[in-house]
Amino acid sequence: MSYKIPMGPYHPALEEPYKLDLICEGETVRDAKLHIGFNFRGIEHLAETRNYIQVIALMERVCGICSNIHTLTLCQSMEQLTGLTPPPRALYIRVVVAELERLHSHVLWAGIAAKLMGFKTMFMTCFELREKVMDVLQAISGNRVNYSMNRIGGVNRDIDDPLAVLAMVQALEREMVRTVIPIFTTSSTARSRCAGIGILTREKALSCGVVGPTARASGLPQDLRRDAPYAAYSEMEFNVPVQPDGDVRARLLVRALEIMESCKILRQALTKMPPGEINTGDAKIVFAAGTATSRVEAPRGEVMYSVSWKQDAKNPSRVHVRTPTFANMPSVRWMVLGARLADTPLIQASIDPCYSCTDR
C-alpha cells in the first residue's frame, strides 16, 4: 500500500517554500512531484519601472547568497547594448568578488548538509569559517551580503590592497585544507549518510538539463568559467573538478573541490590584477535598442539574463532570469526514486536549492 507524505512548503528540514509530494511503500519512496511558485515577488516586472542605476539595485536583491552573480550578469548584458568595455583591473576585482562569494555560498551549503546528517560539531565549524569569507568581503566593500561592487563599465569599488585580502584568503584555505575537506571526505557519518545515496546517472543529468555542481557530480565536465570565459577568467589556470558517482558525496566532494580552485583563482587574481582605472568613468551613457544576453557560472550552476531595451527608453522593456535551482530542481524526482523517506532531506539539500532565486 503506497501513501503520500507532503515535503513542504514549510518544513523543519527545508526552510524554504517549495513542496515535495512523496508516494511512499513503507520508508521507501516511489515516486515524487514537485510544486513551486508559493512566492510571487515580481522582480522582473519590477525591473521594467527602473532605470539603468535603480535595476541594478533592485536585481542585487533577487538573491542575499549570489547577490553579486546577479549584478555581473546584468551588467554584462548592459554593456553589450552600450559598447562599453570594462578595464582589465576592473574584470580582475569581478573575479575576486566572484570567487569570493563562491566560496561564501559553498561553505554556507556545506554547514546546511552537515547539520542535516546529524554532523552539529561539522556544521558550527563552516559557519565559522562562513564569518570569515564575508570578513574578506567586507574589508573589499564595505559590507557582508550585497556588495554594491558592479556597474555598466566595471566596478564601484578598488582592492586598495590585494596582498592583504590575499592573507586573509591563504588563512581560510589553510583551514579548509586542515578541517573541513579531511572531515567531509574521510569521516565514517559524511560517507554513510552520502555514498549511494540520491543518485542521478550522467544519462539522467543530461535529459534534465542540470547544470553547475549538480551537473559536474553526475560527470558532465561543463563550467562557464572555462568554456564561455568572461571577465578575466580567461587568464586563470584552474581545474574543473568533476565526478562520476552522481550521488549525495559525489556532490559534496565537487563542492570541496571547487573551495580549494576558487583559493588558487583568487592567489592568481590578487598577485596578477593590473593596475589602472576600475570602471569607463561618468560619461553618459546610451543604449542601443535590442536584446543582450549573458550567461555566468554561478555558484549552483549557470545564471543566464537576457536584457530588452527600447529605443530612447529610460528603462529596460524586459528583464528576464534564468537560475541554476530552476534548472536542477526537477532531477530531485529521480535523484529520491528508490531513497529512504529519512534521506530526501539531504537528497533535495544536495542540489543546493535557492528558492529566492527561482519565486522571483
Contents of the next structure:
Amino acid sequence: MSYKIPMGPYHPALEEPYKLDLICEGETVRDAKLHIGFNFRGIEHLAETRNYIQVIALMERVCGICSNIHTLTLCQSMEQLTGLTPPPRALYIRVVVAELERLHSHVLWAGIAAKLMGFKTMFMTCFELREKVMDVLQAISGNRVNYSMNRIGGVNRDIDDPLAVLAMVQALEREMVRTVIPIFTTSSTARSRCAGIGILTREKALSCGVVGPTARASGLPQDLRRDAPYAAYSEMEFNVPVQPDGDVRARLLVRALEIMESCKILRQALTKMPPGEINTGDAKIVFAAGTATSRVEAPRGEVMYSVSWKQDAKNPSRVHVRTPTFANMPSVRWMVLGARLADTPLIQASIDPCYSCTDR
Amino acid sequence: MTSLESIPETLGITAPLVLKGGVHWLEPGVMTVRELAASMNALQARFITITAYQLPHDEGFRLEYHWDLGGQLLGFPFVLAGNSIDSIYDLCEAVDWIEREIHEGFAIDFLGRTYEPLLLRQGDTPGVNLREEVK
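Please give the other form, namely the form predicted together with its partner chain, since only the form predicted alone has been shown so far.
Everything in the complex follows now, all chains and molecules, and the chain you saw is the first one.
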C-alpha cells in the first residue's frame, strides 16, 4: 500500500519554504512532487519600476547567499547596453568577491549537509570556517550579506590591501585539507549517509538541464568561468572538478574540491591585481534601446539575466532572471526515487537549493 | 561539436547568426519551435530558459528560447500573435518549470501538455503576475 507524506512547506529539514509530496511504500520513496512559490515576490515585475541604480539594490535581494552574483550578472548585462567597460582592477575585484562568495556558500552548505547527516561537530567546524570568510567579506565591503560591490562600469569599493586577504585564504585551505575534506571523504558517518544515495545519472542530468555542482557531480564538465569567461576569469588558472557517480557524496566532493579551486583563484587574483581605477566614474549613464543577456557561474550554478531597455526610459522594460535552483530543483524528483524516506532531507539539500532565488 | 557558423545551415535556416547583447541570435523563419527543439537535441545543445515579453499595443508576445552550445548562448525569438504556442516539454524535459511559470505569469498556453498545480502560489488566475492586463 502506498501513502503520501507531505514534507513542508514548513519543516525542520527545510531551510526555506517549499513542499515535497512523497509517495512511499513502506520506507521507500516511489514518487515525489515538488511545489514551490510559497514566497514568490514578483521581483522581475518590481524591477520594471526601478531605475538603474535602484534595480541593482533590488536584484541584490534575490538571494541572501549569492547576492553579489546577482548584481554582477545584472551589471554585466547593463554594461552591454551602456557600452561601459569596467577597468581591469574592477574585474579582478569582481573575481575576488565572487570567489569569496562561493567559499562562503559552499562552506555553509557543507555545514548544513553535516547537520542533516547527524554530524553536529562537523556543522560547527564548517560554520567556524564560514565566519572567517564572512569576516573578510565584511572587511572588504562593510556588509555580511548584501555587499553592494557592483555598479555599472565597475565596483563601488576597492580592496586596499589584497595581500591581507591571503591570510584567510591560507587558513581556510589548511583547515579544508586537514579537517573537512578528510572527514567528509573517510568518516563512516559521511560515507554511510552519502555514498550511493540520491543518484542523478548523467543522462538524467543532461535531460533535466541541471547546472553547477549538481551537473558536475553527475559527470557533466560545464562551468561558465572556463567555458564562457567573464570578469577576469580568462586570466586565472584553475580546474573544474567533475565526479561521475551522481550521488550525494559526489556532490559533496565536487563542492569540497571547488573550495580548493576557489582558494587557488583567489591567490592568483589577489597577487596579480592590477593598479588603477575601480569604475568608470560618475558621468551620466545612457542606455541604448535593446536587450542584453549575461551569464555567470554562481555557487549553485549558472545564473542568467536578460535586461531590456526602451529608448530614453528610466527603468528597464523587462528583467528576466534564470536562477540555478530553478534549473536544479526538478531533478530532486528523480534523485529521491527508490530512496529511503529518512534520506530525503539530505538528498534535497544536496543540490544546495535556494528557494529565495527560485521564488524571486 | 557543431561550430556556431554552421548552425544556420544545419538547421536549414537562411538567416545569418547575429551576435547582439551577449546572445547569438537566429531568426527561426518557418521553423516551428518543436522542430527547433528536436534540432537542438540532435546538436546536444543544453536548454537554458525561455524569456517572455509582452508586446505593446496588443501585438501579442515574444518568446525567446535559449540554448547553450559549447559555452555560447543561442537565442531564437518566436512572436506569438495569440496566446498559445506548442509545448516542447515532451522533447526537452528541462523546459517544464519555465513553461509553467510563463503560463502562470503571462497566461500563455503551451499546447500539448498538462499543467501541475501552480508554481507561483499567489492567486489562481494565470497571467496575474507579469502580464499587464489579464484578458
